[in-house]
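One chain is shown next in structure tokens, namely the form predicted on its own.
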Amino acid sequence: MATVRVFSLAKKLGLRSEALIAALEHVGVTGITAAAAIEEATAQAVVELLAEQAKHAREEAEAKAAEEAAAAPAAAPEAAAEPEGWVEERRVGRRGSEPVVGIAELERHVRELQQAETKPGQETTYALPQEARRQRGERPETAIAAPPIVTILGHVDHGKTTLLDTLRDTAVAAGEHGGITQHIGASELEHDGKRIVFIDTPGHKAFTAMRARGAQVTDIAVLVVAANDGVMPQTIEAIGHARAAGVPIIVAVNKIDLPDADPTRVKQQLLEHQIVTEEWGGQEIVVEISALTGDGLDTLLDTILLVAEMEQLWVEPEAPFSGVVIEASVDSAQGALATVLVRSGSVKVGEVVWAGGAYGRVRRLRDWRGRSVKEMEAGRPVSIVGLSEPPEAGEIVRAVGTPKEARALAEDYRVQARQRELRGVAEVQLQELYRGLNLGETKSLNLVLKADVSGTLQALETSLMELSKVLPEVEVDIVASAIGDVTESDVVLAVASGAIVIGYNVLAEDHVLRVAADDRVEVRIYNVIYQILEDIEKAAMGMLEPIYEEQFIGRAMVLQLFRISRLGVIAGSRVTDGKMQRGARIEVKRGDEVVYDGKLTSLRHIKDDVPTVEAPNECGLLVSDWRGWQESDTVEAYAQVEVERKPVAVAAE
């Protein structure tokens, strides 16, 4: 299914990309950015609501405008009427009011929208269900409350299990078993009465995997930070990834019990790469706690809460039953196991369910603690057993029918992904970037950043963010930039933003580039920074569209004339300079008059119908619409050239 980038629809539709995203979570797409994709119906389903609001405005001002010319009949018009069709509303958007889009133009993508249909031999793709979407808002009278989804992220030893083993009351990270047998990759606690479900995220990789196949699983994620070490690789990286998920960013300070912990340190690295606290005019809550002692856990469930509150966040009961993968692993005993999110209905003992390529009949529910369960209500985490094998983390799971559809819906599944493998086309690459970006006229370039040192990575941000004004038609968005070598995180990131790795004086493993090569990442390693700017000019340059200007490309003489009844009159003539085109544009001179200007039909050598003849041979020209042909008249040929295109001079400032 063909997708739209969310800033290219934007710009189609006249609005700012935060308008969009804003209308987006009203029809249930919540968590992206302006360079996120979109599917045709998610745009259609947008475009149909900003429609009707329009609409809505629009009726609302009539009414209002009958209303005042009733009460002062007389009174002149204090300004023109505005082109029908087109009103002004309060914007969907958070940041005031702007003008919407006309009525006419929104109908006229809704039909567009409405008549994409799938081309022969094109896949069909399961798109996500609304109802495993994230609930979010005003909800209807059948809805309930739903937990907030909560993944811990940070650098290694910052303490994330422990702060996990602390909330949970377990002791996994001192090698004690108590829950980590159990435990399905995630667990729940109660804090005054409401719950909180933790996913046990085994890494960035596995929590923007989720993201890029798209399931937004975590509606919040703890940033967990070490008091004494600070800011550190990975906890850049974490930064990166839970923005690339959209999710708000709640950040733990840690190990505050230690001596050498500086709070306010921490605070200032993280101005460097745009967290601002509260308390220093921003909108990033941090808490200081010890996952070790316990102090300030109380106050992180606190804000955990609040911040779920002002999401609003619901599910369905009464729906049918779908979740999303969190992981899935075999079991010698018990076979494929699948850890579930719930998001709507209810997953039951005995159901049938299909998960991607994964099917089967639910044989066995534990909750996260290990515990068999007859049924797991919406907003919960579950174990199914059952399934044929085990799904991809980031899979939908749907209840069907019958273990007879189950199957055929994963058949089908596995043949469409065969069939995506075997195609290889590479989808994030330098030279690819323009294919699917055409819809608007401003192209995204997405880059991550690694460098050795952070000198060099803000000298090279600031001089690829310049290719925004050198290049007026590319948006160039550095979704993430760090020191250090190139990670799978780094491209699982890359995948999920659609972006290039882009690195200079580190490395790149080769498992990593194994990784990048089967998820079609292109990851570019240098030594040199002005070769990184060439190279991504010469992308940006290639992404825009071409240039085109007619050039005069050839001179002919008529010599003789030939008369065929099927054809016409050939004019026998001489490439006298250059050369003659099939399909140019061709003006027939007999002095300074131009006689005939129109284009080349048919161009022949001796009995040959050829595409092109060169000076100084004889060719027949023959054009479908004149006849007028005289002996001496010269051929002069134009064809539309490609011209180079080359950066834009921007005076200084």
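Keep in mind that this is a model prediction, so the values were computed, not measured. Residue numbers count along the first chain shown, from 1. If you superpose the two forms and keep the largest set of C-alpha atoms that fall within 1.5 Å, you have the rigid core. First, how it differs from the form predicted together with guanosine-5'-diphosphate.
With the core held fixed, residue 459 shows a CA shift of 2 Å or greater between the two forms.
Once both forms are fitted on their core, a CA shift of 2 Å or more is seen for residue 450 between the two forms.
In this overlay on the rigid core, residue 372 has a C-alpha that sits less than 2 Å away from its partner position between the two forms.
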Contents of the next structure:
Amino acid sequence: MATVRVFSLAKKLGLRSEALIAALEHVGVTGITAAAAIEEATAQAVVELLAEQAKHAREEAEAKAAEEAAAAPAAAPEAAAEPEGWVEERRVGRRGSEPVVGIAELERHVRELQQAETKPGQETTYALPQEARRQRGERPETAIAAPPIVTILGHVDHGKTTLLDTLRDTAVAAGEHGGITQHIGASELEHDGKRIVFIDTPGHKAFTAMRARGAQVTDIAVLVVAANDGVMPQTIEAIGHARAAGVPIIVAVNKIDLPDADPTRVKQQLLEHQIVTEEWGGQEIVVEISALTGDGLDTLLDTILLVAEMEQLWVEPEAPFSGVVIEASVDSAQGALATVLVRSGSVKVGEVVWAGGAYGRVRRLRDWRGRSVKEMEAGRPVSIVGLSEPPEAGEIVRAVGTPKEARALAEDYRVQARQRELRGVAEVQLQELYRGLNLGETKSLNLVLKADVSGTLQALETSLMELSKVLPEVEVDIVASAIGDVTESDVVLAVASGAIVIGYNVLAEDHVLRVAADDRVEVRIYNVIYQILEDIEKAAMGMLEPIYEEQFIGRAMVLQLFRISRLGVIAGSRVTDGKMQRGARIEVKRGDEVVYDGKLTSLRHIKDDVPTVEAPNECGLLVSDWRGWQESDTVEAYAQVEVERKPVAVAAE
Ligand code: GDP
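In place of the form predicted on its own, the structure of the form predicted together with guanosine-5'-diphosphate is requested.
Below is the whole assembly, all chains and molecules, this chain first.
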């Protein structure tokens, strides 16, 4: 049975754990901690309850606001939009002004979740971005092979732009007529009669930023490393980003025309970053090239096609149109321009499309060379003219029936985007909530590590791996590790990978922390390795399946019976020891004999339904499947209590 942990469900719902625990008590789950795992069905029950609560609260607030507005027309009605209740507000981020999320937001989360759950086959709503990754592997009959989408990554000045330019020039020279009239942000090449698509914005920041929005565009990463310069900080970062995306890497050792080129040294350096080349028994393919002279580019293209073949990429040409925005801008003459990778189906001039806050009728389509086309098929990039505004990179574009419909979708999207912005809610979290509820909690603790020098970085990695061994149920996954201060790029990577950033003897500047707070990424800076290990261990322990033990929690004496036809028999009792707890297992004893053993369905104090009543108070006990109470019965209550796990000793350094 899939489970989800209380604290993570709370986080995803935008609640404090205590608030969720209180809500869980209302659905009969008692005596648990924030680290406890609850079953998916329970999670859904509590989510429904919260939705119900949120709805009531909102309706009440609206009624109140309407009343107030009627009484004093000048009063701002927004003031009452987030009423108080046990649905508490979330605190977001870790510093400075902390935006909060209230009931309206929660209600929206829940609604989206429910939509996503009830209609798995249908298109997901915009607020729940799908992993817009290309289909791969076994394909349906209607599918056809798709050209690979390649992104070029690497350190600055290592030749990314030159490589793209040379490839493009070759392609254009080989083509029959005309050059490139207008760059659209992606280029297409034909090699051996097969197409390859290159994304024009090289660099891992754009690559990962798009991934953080839920759109994985790249199929293959080409890592450019200058043969004279060797592996540099951004090379290492790029490796981390490609690895985190699970994208195959082809290393292009560039500038081999230079006299001081030393490809062997580059390969040795790459070994330190777990890039083991084929000649040394590994899997990674290294191609030596000169982007300037064109040497080795044929081999590079061969290699890309080879890797693409192994990836078995496909698209469905007959499916409804959808695509991913890879770039957008505004042109003074043409208005909004959006370059889109067609992911399925095809897009045609005259069709109505919608992408996030943008919509419109396709007025003109251009291929990668800027030439007008009537239609663009799946697997290829196209520039779309006719949208109301430039959509954001990573946004999904779809065909919609009518302009009216498209406009409503876009407007709705914009309103919600504004709310999200105000409240600082990352969409990624929603996606994760969805996954969490559906697949159960993944027990992988993802980390992005930064340290001052390679020695400490290695020590840290080794210790973390050791820790991972003594905690076999949790997988500590180092998404990336590098030397240097914590950068925005680290934060973006952490968002995309659901990771925590750990810095050792490094800094994280204020603007980086602000980005982290906005994206709700945890950044932790340490000066003592031991403390890192201790904290990670605590976090990992919190992810382990809790151990429960049944413990005696209290005793009560039945004083008087109340028969209520609709409900059954309520045993008016006094708690003499400890407490009574709703949902607890109870044994009703008459003398030495146990006359009932079952679950305490309902617990009342005076007239209220309550989760617990402590000694020496009086209470009403009700069980749904038994009415045989007698005065003077004693009731013993037992609850599942989570037992604390013993920490495992961790060797530091
Ligand atoms: P980017 O920052 O990675 O995009 O690097 P650029 O493509 O702008 O290249 C940086 C510099 O390296 C430019 O001066 C290029 O002309 C030069 N360069 C790029 N590739 C080669 C190459 O294969 N050989 C030589 N000699 N120079 C190169």
